[in-house]
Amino acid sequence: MRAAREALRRTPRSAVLLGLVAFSLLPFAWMLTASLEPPQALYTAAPHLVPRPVTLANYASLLSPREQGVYFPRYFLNSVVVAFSTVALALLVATPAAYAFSRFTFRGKGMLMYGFLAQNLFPGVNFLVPLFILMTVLGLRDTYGALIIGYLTFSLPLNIWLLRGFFDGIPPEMEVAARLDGAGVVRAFVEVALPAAVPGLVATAIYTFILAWDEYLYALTMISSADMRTLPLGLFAYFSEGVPDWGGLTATAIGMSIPVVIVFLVLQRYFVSALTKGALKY
């Protein structure tokens, strides 16, 4: 009886959660169905979630250029180069900066930290015009460099705040003990603090990767060449003359989503650990 009462007590909560999950997954279910059907099947009077008939033609077409100029492999390569380069540079810059803010005292420290925070208070669209002018002057438009620098601008402030909170959660006595054994500041940072901060580094990498992988508006501003389009820009090419190619569009969207899902599923335990141990402190 106790087990039955416990089950009944939990049933409403479970039902609500299941309903929310089903509501959230419904658009993705339709997207998967549309990617597995021929275009004419999407215009039937009664919508359905089970593809009828099933075809892989939309996925096969991703591997070859199309009449609209859509070329998924090229866009995928551009997104991979931009996203992973942004992640690498973000970690390279944000990690020592966050460690310095956590461990050292210097003039202007508080003002700089709140300056980073203030940057996140403004919508990213406010920076489009200044960055467009800067990239034009530097001759970086239609290059990977323009996208990477822009995404670093958007992601670094939050990255530094996130990692600083995580370094604050690591006992400084560990590094003091290493320095008493003869290690310098850099060696103590690399061999003691950095391994302990791996969950925070992974969380930062996930956030930066998703930002660089999914961003559309800034890429639209900086990229005009078809060969330099990233996947979000490539999706727009399926809207030709007002008649969308829903099959190709949804197949591309699913192909674009798979790397993000894989990265998050593999590294999610580090992401949750970083949020609970470091970021929520602030």
The other form holds:
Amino acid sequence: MRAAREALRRTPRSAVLLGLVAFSLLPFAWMLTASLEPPQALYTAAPHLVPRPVTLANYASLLSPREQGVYFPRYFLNSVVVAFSTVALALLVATPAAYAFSRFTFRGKGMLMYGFLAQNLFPGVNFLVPLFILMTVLGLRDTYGALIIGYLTFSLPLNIWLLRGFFDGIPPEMEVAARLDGAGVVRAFVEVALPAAVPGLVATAIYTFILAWDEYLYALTMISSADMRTLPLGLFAYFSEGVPDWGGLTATAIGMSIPVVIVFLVLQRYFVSALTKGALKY
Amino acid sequence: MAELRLEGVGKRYGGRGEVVALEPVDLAVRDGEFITILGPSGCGKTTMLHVIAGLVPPSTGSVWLDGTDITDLDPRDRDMAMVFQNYALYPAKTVRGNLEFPLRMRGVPRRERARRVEEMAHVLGLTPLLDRLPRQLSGGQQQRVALGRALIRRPRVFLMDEPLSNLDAKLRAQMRGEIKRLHRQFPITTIYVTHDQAEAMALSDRVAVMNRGVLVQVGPPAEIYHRPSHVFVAGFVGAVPMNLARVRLHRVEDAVECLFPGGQRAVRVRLDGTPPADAAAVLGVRPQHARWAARPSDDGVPWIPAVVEDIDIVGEESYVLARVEHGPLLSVLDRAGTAAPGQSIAIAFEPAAVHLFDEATGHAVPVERVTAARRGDSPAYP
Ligand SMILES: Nc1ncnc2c1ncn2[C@@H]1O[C@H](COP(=O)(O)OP(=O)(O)OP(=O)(O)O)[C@@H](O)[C@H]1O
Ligand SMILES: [Mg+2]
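Return the form predicted together with the partner chain of this protein as a structure block, the form predicted on its own having already been given.
The complete assembly is shown below, putting the previous chain first.
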């Protein structure tokens, strides 16, 4: 009886939560459905969530070469190279920079920090033309380099801000103790501060990864040859051939989402702890 | 051997040095001594400790260790260890990793490291916890790891910054005993910072009381307690605050009468020097050195009329808080336990235990203590 009343009391809240979950998952589910049925099913049948008939043809077509021998695996590889390089370089530069901003005082510190912030306040489109010219001059257009450097200019400032916040949340006494225990500045950073900042590093890495993985407009500007396309560009290729190939499109989209989901599932633990730590301080 | 000496060490912050964190102080700490820096929040205790550790360069003065000027020496070359208020354990290292770290940094070979970690863990009762991470430990256990990490390499100087303030009262008392025991076992020169006067009194060979960046008095706990050299020390030290009241000094024959603002006679003392006529001063009496009665008796000391306002119960003792008309609220140890709010009573001070302080500077005015009671009067105290 009591259990029943308890359940009843909880019902409204559960309903709201369920609604929200459905709202965010439904497009994804529909995408999954569309990717598992023949393209015509999308037009003929009433909206439905169970694919009929089920077919893997769309996925199979991903693995067969399209125009000029370029196909999904190539886009995927391009995206992986670009996204992972961006994340690695961003962390490599932003982590020591953020640490320095958090722990040391130096001339121009405040101005630099706000400079980074200001850069983030401008719409990214503003940088499109300057970066295009720059990459042309550097002869980097249509290369991984153009994408990686471009994504770094977008993500580094926020990386530094985020990581600085995490380092600020780590009591400096730990490193002071390490210094007294005989460690040098670098040692105290690497052995003591860095391990304590892992959740923050992971959260920042995920943020950068998604930025680089999903980016479309900048890539469209920089990349002209088909075999340099990243996944978002590859995705758009399905529109440019007259009638959209919904099957191929959704299958590509699913293939593109899977790495993000996997990264998130694996690192979720850190991500949550980073978010809550930022909120609570300590 | 580690004898630490501060010579005129001061610290100012801010662009033009407008924030004085520490006025220039001189302090000599003997080898193996346990000295406590005691003072309220913001008085410069941590600043002093950080200057000693080399974490903060002093604005003036120099720091000497065993006759060597170490003012500009890097922290890691000073061979000092520090325990922090929040323990500052390395969160990604196990208890073993934490204890081992200082040894590893100093190039102690692996075998020797393992032996000393085991030994220290044994001393502190941490043996079963060696493979845990700091966040899997209770506050008291973390505190013990922090102590162990600081002690394991036998530093020349051991610095502790309010190491017990994050613990609950019971654990604090227990750890206090532990620290005392450790110091007996490893007699390392120790500078201990606290704002808890009871902790300072219980642990120290000597206490250095600080206020607003100034070192006010340095001495053994008993001296600090019984002979405060400054009104600040008088008010700060003691489980129950000392009564401090403004009085006028009035010369009578060969002695001095202390009068409350309402004109009541508080106590009669004899001063070493002659006070200026009608000088103002601050009179200090601990509640334990005052008594009350329903009506004054004729025993030669002045009795002060007062009205009970409240009864304050502190632990097993209770204190009568009574107001002197136009004067201060006095706290008196209630030995009889029969006072009731609203009751009119009389209060008498033990003349041998009163303190006088200069109203302007706060410095103690030397009182010749034994002379106050006249010949033949022998006030009885339990
Ligand atoms: N980096 C700094 N910049 C400016 N002022 C500072 C700095 N560090 C300390 N101060 C000031 O110096 C004074 C002494 O600080 P300190 O930390 O030594 O106090 P404390 O006695 O340790 O206090 P608590 O008991 O609260 O820890 C304070 O008024 C503080 O505001
Ligand atoms: Mg402090």
